[in-house]
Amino acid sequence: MSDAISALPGAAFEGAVRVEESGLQGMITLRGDFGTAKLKKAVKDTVGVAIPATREIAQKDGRGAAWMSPDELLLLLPYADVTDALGKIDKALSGTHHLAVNVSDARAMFRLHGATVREVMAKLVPVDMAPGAFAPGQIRRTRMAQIPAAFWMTDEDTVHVVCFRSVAQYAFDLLKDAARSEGRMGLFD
């Protein structure tokens, strides 16, 4: 068996913000009825957080749950824990209509960090990135230029982006190009 590697190991760029590929990240797509006690418990037991509200992400200690649609969550956890987590989820939700799939190797994840992260993302996504319109703890599933992507802020200077692995190089190049401007861009001053 070969060793797992992320989409663009070690890829990084310094510009108006730092753009870097995040490395291996465990990701489980979980679909089901958010109102069931079994699903709520399975999420809490797997990632240590409650099911987040619409268009939000809840994170704690390197784990999290991101709202992706009215019946879909993206669970984030260490890459090495995914197989065991899937077994626990399937056992916990036995007899309940659900779908739990390991999508870790089908996705790429990037981290952007810097004071102008809002401006950099505003160049690429049809989302109001102004303070007060988009805040840490919120997530958007949208298009980033020509590709589907999801992104969220963990703090005022940090954004995480998830996209399909097949477009990882394209996504990285988009993010680099958007980050090429130096200094404050003035959009949100």
Contents of the next structure:
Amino acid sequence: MSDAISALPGAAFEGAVRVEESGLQGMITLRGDFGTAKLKKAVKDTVGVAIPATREIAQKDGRGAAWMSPDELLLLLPYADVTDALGKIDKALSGTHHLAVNVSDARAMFRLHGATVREVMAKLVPVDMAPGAFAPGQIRRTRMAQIPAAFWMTDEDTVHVVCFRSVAQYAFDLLKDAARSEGRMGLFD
Amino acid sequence: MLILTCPCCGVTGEETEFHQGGEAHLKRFGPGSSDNEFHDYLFAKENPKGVHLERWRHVYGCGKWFIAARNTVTLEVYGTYSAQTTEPPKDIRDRISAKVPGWSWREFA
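Could you please show the structure of the form predicted in complex with the partner chain, as a counterpart to the form predicted alone just displayed?
Then the entire complex follows, led off by the chain already shown.
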């Protein structure tokens, strides 16, 4: 099989914050009834965390689960482990109504790091980025300029953005533009 | 600009994050109905100046449908509620009545 590559390998920009493409990230879209014990167990077994509460993301040891909608989770795990994990999920959930799909190659992921990441995101998304309104551990699916995107913070200085791979260049250009040091506005300082 | 709260994921977002999906609480007429009923179901939509009940979808967020009670004149949003209902809940009706006494929308008032 040919080597897998991410959407914009090595793309990075140094401005008010650093914007970089995150590289290959394993992702599984899992849909089903969150209330069932089988699904809860499958999530725990796959990524090591419990199903997160509404609009939250739980992460542990490079794996995680993000709440995408009342019946959809995004599981994060190492790229190489996805096929195995999918097999296990399908086995564990056989007989229950569910959907588990490998979306690793259908998404692009970016990492923003710097003291002013809140301001950079606030320029692009219709979300209140003030400290206290959006905190690490929460995930928000929204509109980033003209494309759908989801993002979360792992700490006060780091934001992760996920979007469709087909718009990866557009997303990177947007983030790059918003992150230019000439564009500092001093929000949330 | 409308500020809507999605009852499915709890996000309060501005209009561009959502998409309007036409009139709410439609009664469907399909095979077996008369031509007039089917015509009205397809084409005779409410277009009020004032209180309106509409379907909306949180298209950039959780992707779920819900219903919004709003005013087409003042752009006031009285509330949003689950799409799995056949009539507006009492608290929404009370809130509309407090602002627009004597309102009616199709069979609801």
